[in-house]
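Taking the form predicted on its own, here's one chain by itself in structure tokens.
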Amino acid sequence: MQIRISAKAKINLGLDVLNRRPDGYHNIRTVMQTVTLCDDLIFSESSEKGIRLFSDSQAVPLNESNLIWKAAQLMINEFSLTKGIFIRLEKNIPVAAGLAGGSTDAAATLSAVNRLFSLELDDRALAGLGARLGADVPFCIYGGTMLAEGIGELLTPLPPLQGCPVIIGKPKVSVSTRMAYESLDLSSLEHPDMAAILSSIQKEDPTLLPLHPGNVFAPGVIKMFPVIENIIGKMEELGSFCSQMSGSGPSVFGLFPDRRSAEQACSNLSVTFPDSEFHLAFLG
């Protein structure tokens, strides 16, 4: 048996930092949305024991540091799995870029064993054991479009925001999410107006949206790296109701009206930053 899954990565339509928790983490508030971009993974079972991970992507290591292999490990841990799993990883997503690839793959890995072992776990079940691997798992195992808070583990289903074109740039530029917690100043935020950002999702029109949601961790990382703050830019003056960098960055979305100025805005983007890589996709 053969399971093929496709993992959506997420953008961040508004995104806030509240306060640090004693443990360390932070408590956020932001309203995730998947896209159509993804990654593709193919799983089957293995005569041989363990996991056996490969990939066309030489971005990404292929032994237990990588978070598909510790979902997989965490399956075969929690349900004592006697067989092994090979898994091949198709990687489109760009990688450490505030876009969630490692988050979507670990929970594609979590859904497709529980199918191929016929686990018959239910997407909470899915949820819980993936909060134990990141703080965007759970999320990713549902999908669409929520409000995260907490540290990202406390999910509200939001009106589905679908179909709406957006361009996913990723910069030359590497950010951690260490690095983007520490160029904030938390006694002196600019918070974004989550509430004009829920009401436009509300009315299901993403047209409404700010045209920059806000993102706490844009500030300090766009003077590390100035040229996230020109794309974002470049993607207004080409036709974008909607821009922003999604995460801890350094990737940027720009919503489009429609599919031909969304394909136009691409392949000027491309033009205008040859060093930096361009995705069309769509929400949902």
The other form holds:
Amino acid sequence: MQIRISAKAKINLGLDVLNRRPDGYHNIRTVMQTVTLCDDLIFSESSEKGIRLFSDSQAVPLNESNLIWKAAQLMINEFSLTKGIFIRLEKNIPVAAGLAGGSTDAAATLSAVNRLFSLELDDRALAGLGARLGADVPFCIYGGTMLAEGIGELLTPLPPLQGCPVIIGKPKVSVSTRMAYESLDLSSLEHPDMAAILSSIQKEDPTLLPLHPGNVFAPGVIKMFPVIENIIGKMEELGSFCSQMSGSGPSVFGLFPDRRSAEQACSNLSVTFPDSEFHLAFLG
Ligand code: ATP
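Please move on to the form predicted together with adenosine-5'-triphosphate, as the form predicted on its own is already shown.
Shown next: the complete complex, the earlier chain at its head.
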């Protein structure tokens, strides 16, 4: 049997950091939203024991440090699986970009192995396993639109925003999540208006999303990489009604009122920022 699964990227519609916890992690408050930009994975059983991971992508390790591998290994250990797992990854989500690429691959792996070996775990059980792999993995099991609190693992479902065109831009710079936290001055943060963000989502109208500030990491990360602000500005000039940095960056997203304006903006952005990559996708 073979299982094909798409693993969707996520963006953050508003991201706030509340405080630092005694364990060194930070409490956050954010709206997580899946988008149709996705990695494609194929899973099959193998009579040879262990995990084999293949990909054309050079961007991620294909060994035990890959979150796909870690997720498959977790399932093998937890359910004493005796057969091996063969996995092929087509990587489309930019790596280390604030789009939860690794987390969504891990979530897809948990779901696929569950089906491949007929383990009959529900999403709640899969999310519980996912939390052992990373704070964003439980959200990636469910997808949709959710308020995430705690370190990102406390999830409250929100009315799903679907279908709105979104351009995702990835400048050719790298920001580690650690670097983004280090650039935060917790005493003088510009907090996003989460109440307004939640209200626009309750009304299922993304055009009501407040423009600025959307992401508490943006000022510090933009100081290091001004191209992020240039892309946000250009997206707004091209008709985006809400453009922000996603996660700890450096990815930027822009929501557009219709597909045509998003397609035109995507071509324009690719010409204006030839070193960055741009993807047209949809919320959902
Ligand atoms: P988040 O938004 O959850 O902070 P991210 O989008 O910033 O995540 P990832 O794309 O998940 O970042 O990559 C973070 C690191 O994880 C990279 O250094 C990458 O090498 C490693 N990694 C391990 N497995 C994967 C995977 N399957 N896909 C992407 N990155 C992976």
